[in-house]
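Okay, so here's just one chain, in structure tokens, the form predicted alone.
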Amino acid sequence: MPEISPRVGLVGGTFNPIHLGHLMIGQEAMTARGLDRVLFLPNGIPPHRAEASVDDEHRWAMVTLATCSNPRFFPSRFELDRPEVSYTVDTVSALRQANPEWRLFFITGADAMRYQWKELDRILGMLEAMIIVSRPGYDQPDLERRIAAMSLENADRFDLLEAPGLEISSTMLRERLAAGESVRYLVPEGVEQYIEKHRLYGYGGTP
């Protein structure tokens, strides 16, 4: 009997810090599209943003803590340990070569579509699907128009998934921490405790 190729989701990001919104899109995509596992890949050198404001090993530790309670979530250092800029096209290509039996699904929030993706058509061609998770009330027709305007050969690999929305961003969390405000219930408990222990993002201690 032939082995079944695993359906593997990829969630990339700076994760500075990782929060419940990141975990939610991974879970929603996994449930809705029958994924076997989801890898969370913190960037080493992100192409669209400034370098992370905390040490890479702190971000790695927080991703590990955030994913440990879900047996189908796995942290991956695949991008973190690469010395060059983390472009999605290079990551997907390298993962395909290293794991040819995997069926890859890239998972991202709808807001990420505002960026210019390097070799987007090639990325899509290497994936089973790029799952774009949007929240209720998000302008999905506008997103569909933008995708159509790209005139990509592999545009049929886009998979729009509406999921419950969490209005959380890493930027907002860093601002709250710098202002001495709590991030409880916005990040996993282990991540909150790690931030407190290491006094990250200007954290000064809040009840």
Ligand code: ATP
Second form
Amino acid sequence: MPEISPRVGLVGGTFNPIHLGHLMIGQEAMTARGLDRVLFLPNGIPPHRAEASVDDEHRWAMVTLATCSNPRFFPSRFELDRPEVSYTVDTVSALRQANPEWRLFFITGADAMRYQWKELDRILGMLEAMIIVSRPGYDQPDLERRIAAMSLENADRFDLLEAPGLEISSTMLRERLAAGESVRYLVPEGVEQYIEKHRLYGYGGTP
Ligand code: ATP
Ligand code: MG
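In place of the form predicted alone, the structure of the form predicted together with the named molecule is requested.
Once more the chain from above appears, this time first in line as the rest of the complex follows.
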């Protein structure tokens, strides 16, 4: 039966490279909040950091590989193909315009509230909820304090979700790869093979 108003989760990120932490927050949010599908949107030019260290098409290929085995996960080029900086407010607004029947949920890790979000209140107003998933190293009281300090009109749309802690970051993976260390069991198998095949992040292959 076609979904009339699908509940769609969005996971944005640099995904440089995508890892099990990213997939886990998508899955946990999907099951805990009854989402119909989750889109993974690698960003083009992220607003708060230097450009990614590998080609956009490699990041895209890895997101595709990582999501292909889950029938409810989909990679999206929505941000990647935009020529300008990807602000979440613009992405959410454009996605809503293109798909007015979608009910949107933004899914992010607990580190996200340490960044400045352009027009956060407006983003929240367009979402059913912003699901903030726990992340090792970012404690909940701190997160709640930060949220309270922002005194947003739509603060009730924050939805904090406890999930198993996976202490994985793309930074850690890039460092390991540059040092010639394996990332097996930290990224999906296909992503590991892709990194090895294309010698990404300075990885020289398994000893
Ligand atoms: P980097 O170290 O390059 O910043 P990252 O691992 O933080 O990489 P991003 O692409 O920056 O990955 O993150 C995309 C989204 O995934 C963000 O919302 C981030 O909070 C979330 N996320 C990433 N890793 C985890 C994790 N281990 N647990 C929970 N959330 C995570
Ligand atoms: Mg990050």
